[in-house]
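The form predicted alone is given below as one chain in structure tokens.
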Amino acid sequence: MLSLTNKRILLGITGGIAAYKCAELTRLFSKAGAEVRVAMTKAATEFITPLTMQALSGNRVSLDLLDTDAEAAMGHIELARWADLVIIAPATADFIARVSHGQADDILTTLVLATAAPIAIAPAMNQAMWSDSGTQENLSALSDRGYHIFGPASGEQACGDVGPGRMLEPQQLLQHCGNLFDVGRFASLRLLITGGPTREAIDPVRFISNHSSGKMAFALAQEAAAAGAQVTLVSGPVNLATPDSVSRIDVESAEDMLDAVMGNISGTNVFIGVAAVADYRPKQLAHEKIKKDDEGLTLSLIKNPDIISEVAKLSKGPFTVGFAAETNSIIENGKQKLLSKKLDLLFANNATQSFNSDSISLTAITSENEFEIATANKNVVAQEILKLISERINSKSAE
């Protein structure tokens, strides 16, 4: 279910003979690369054990609307912001009842209200009360309001009876989940990036770097991730947070990311470098710090590896993208960067004008041609080198 990849799904269990369905269902969204937390009413763990929930989900789960402990932390607000998608599985009468009239007397209502995501119910109860009147008015009243109602199935139920009322199958409700959703442009590949600048040890106190922020390969990650990708970020030494949904790998040196890239680029679909290795370590270490000589110091340098080189050249390997920063001929020395380390596709920029900056202007080169971005946040930027890299994977598997 690529459709549900890096999404927040809020499952509500209420006081239904099918809420043991719920472990299977969590362990569905779980496997198609969703995150779940879980709240319960009262009732529901009359049915299922929060302890259940809590080891399938790997979260805390709610239940309880005044609970200290969560209020200090995330909060009911906070939870109903949290998701994508709320599911309440299964909805008893009783809960839709109350739901439909607006009440917030426990957890799962105060959420329900609080929320602005997507709301979805799988109705489960007695052919009789699924039947009745005033189960009807209510289902229609949530329905108007932009509720999703998925189900019920029809069948023998647990009081011997026979008719609608049935909870559908988690796989059912997880195909009706995923149908909410749009699937990203990137929902079928795993990308591996690389961000932010490499330290080269002198000695254990001094180092040489360069200006590198690695906002850039940052919101690279967070766009890659919001169109459905399997992100990993390898990233040298920055002061940013770790976007959501994606798995971050820190390194200082230029030998440890490219270590930490050739760990992971099995499996991998697209390898965007957008970090600035250094070219140069010394080739020795000093470990102890030096001491200042008025005649001057001399450093002798070695090359570091060429890490995106290294990827370009794997027999089976992924589609791999590039980045220059320069200060002079910008797209004359991306044409030569593109074509001697054989990459598909090279973002060419002015490095004076980027580094550390929120914004970037970029010229996209490939072997045919080569076009502008406009000056825009680095985030617009990478939305349309994302679309550049699609629309490439698409021409080449098409040939």
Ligand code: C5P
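Computed from a predicted model, the values in this text were never measured in an experiment. Note that the rigid core is defined as the largest set of C-alphas that superpose within 1.5 Å between two forms. Residue numbers count along the first chain shown, from 1. What changes on going to the form predicted together with the ligand:
- Once the rigid core is overlaid between these two forms, residue 94 counts among the residues whose Cα shifts by 2 Å or more.
- Annotation: Cα of residue 222 displaced by less than 2 Å between these two forms, core superposition.
- Core-superposed comparison between these two forms: the Cα of residue 112 travels 2 Å or more.
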Given for the second form:
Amino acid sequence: MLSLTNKRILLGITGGIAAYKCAELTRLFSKAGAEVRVAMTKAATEFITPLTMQALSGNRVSLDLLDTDAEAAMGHIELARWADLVIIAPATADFIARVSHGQADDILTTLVLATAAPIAIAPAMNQAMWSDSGTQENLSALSDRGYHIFGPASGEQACGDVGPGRMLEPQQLLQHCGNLFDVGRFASLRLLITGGPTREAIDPVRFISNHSSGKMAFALAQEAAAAGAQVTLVSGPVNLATPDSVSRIDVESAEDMLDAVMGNISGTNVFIGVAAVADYRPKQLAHEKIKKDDEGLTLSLIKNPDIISEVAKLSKGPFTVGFAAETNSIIENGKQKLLSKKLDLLFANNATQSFNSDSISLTAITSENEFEIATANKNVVAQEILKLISERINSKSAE
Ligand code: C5P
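Okay, that's the form predicted alone, but what's the structure of the form predicted together with the ligand?
What follows is the whole complex; the chain from before opens it.
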């Protein structure tokens, strides 16, 4: 059964050429069992008629804040309260700018400001407008406020340009909206994830680090966000794009990572430590480049903080999930880490097989048992991991 059954979706349409796709989107929402109400800006009505949207949604379309008839049928505040989800598709650069500044100067911006429901936007605009730093700043402000940003896709544009800015297809938007209500309780959960390596400076040009591409952490962040979680990803230096709707904090050293984690841990429901944190750092940081005058060089190292153990120690802390990349006695070492770090769940793997790879196999280890997650693409494995976490949080909170 699709997770949109009986969900109340408020579809806001702004004035872009992709507005014509809203007819199909409304049809798909209805087919999935959702009830749809539509609000349109004046510009949107130039691209698709309110009559079309009324016929497809089966409900009167809201067009104007000051329309007494419409307000008598369902006022804008009532409509904002009615929704389980507000999706603005297409969302123009102008709409994104106005809403990011908290304006309420038309029916759509007002609804968005007044609703307590999750808000998703599907940007659609010319590729240069999309890449403009003003648009990107506005989007990152919305993302920080918990808005779900779906797309855009890249490709040919109505204006003849090629690049990012195409609205996602209705079928993809349907899937993203369904995901917001999927995977049990993720829609109202906050996840904090660490990923990538850390770098421990020796001098201004050298560092100690671990192998880690960050792909597993980024896949988890992407899948958790798609399942409706509010995700913060604290990442060491990696070469990966930030997944949609994920708020990312870049760090270098283990100490920076600990600061970022502790600064964001409050209110976190699930912490997942995927980062390959360097266990040691140079005792002294040389402020000038070390000259290679001698035949040998001895570095004195001191232990780094164990970030995940610090999180697991917190009273009323989050459900804490660790990873263990091992080269030998994988399950034994994994179990040992689960217990010594006081984790709720741990995923162990063979370190040498997964570096920089797009696929991985893992053994899930709890205090009671362990089982295998077969080799698959890291996004597929991430979905399995999230399913397990969701089941275990649910059974933990039912105890
Ligand atoms: O490096 P180790 O095998 O101990 O990593 C096991 C788990 O502990 C992983 O989840 C890793 O992210 C976390 N860890 C950490 N801080 C460290 C070392 C490891 O959070 N200093």
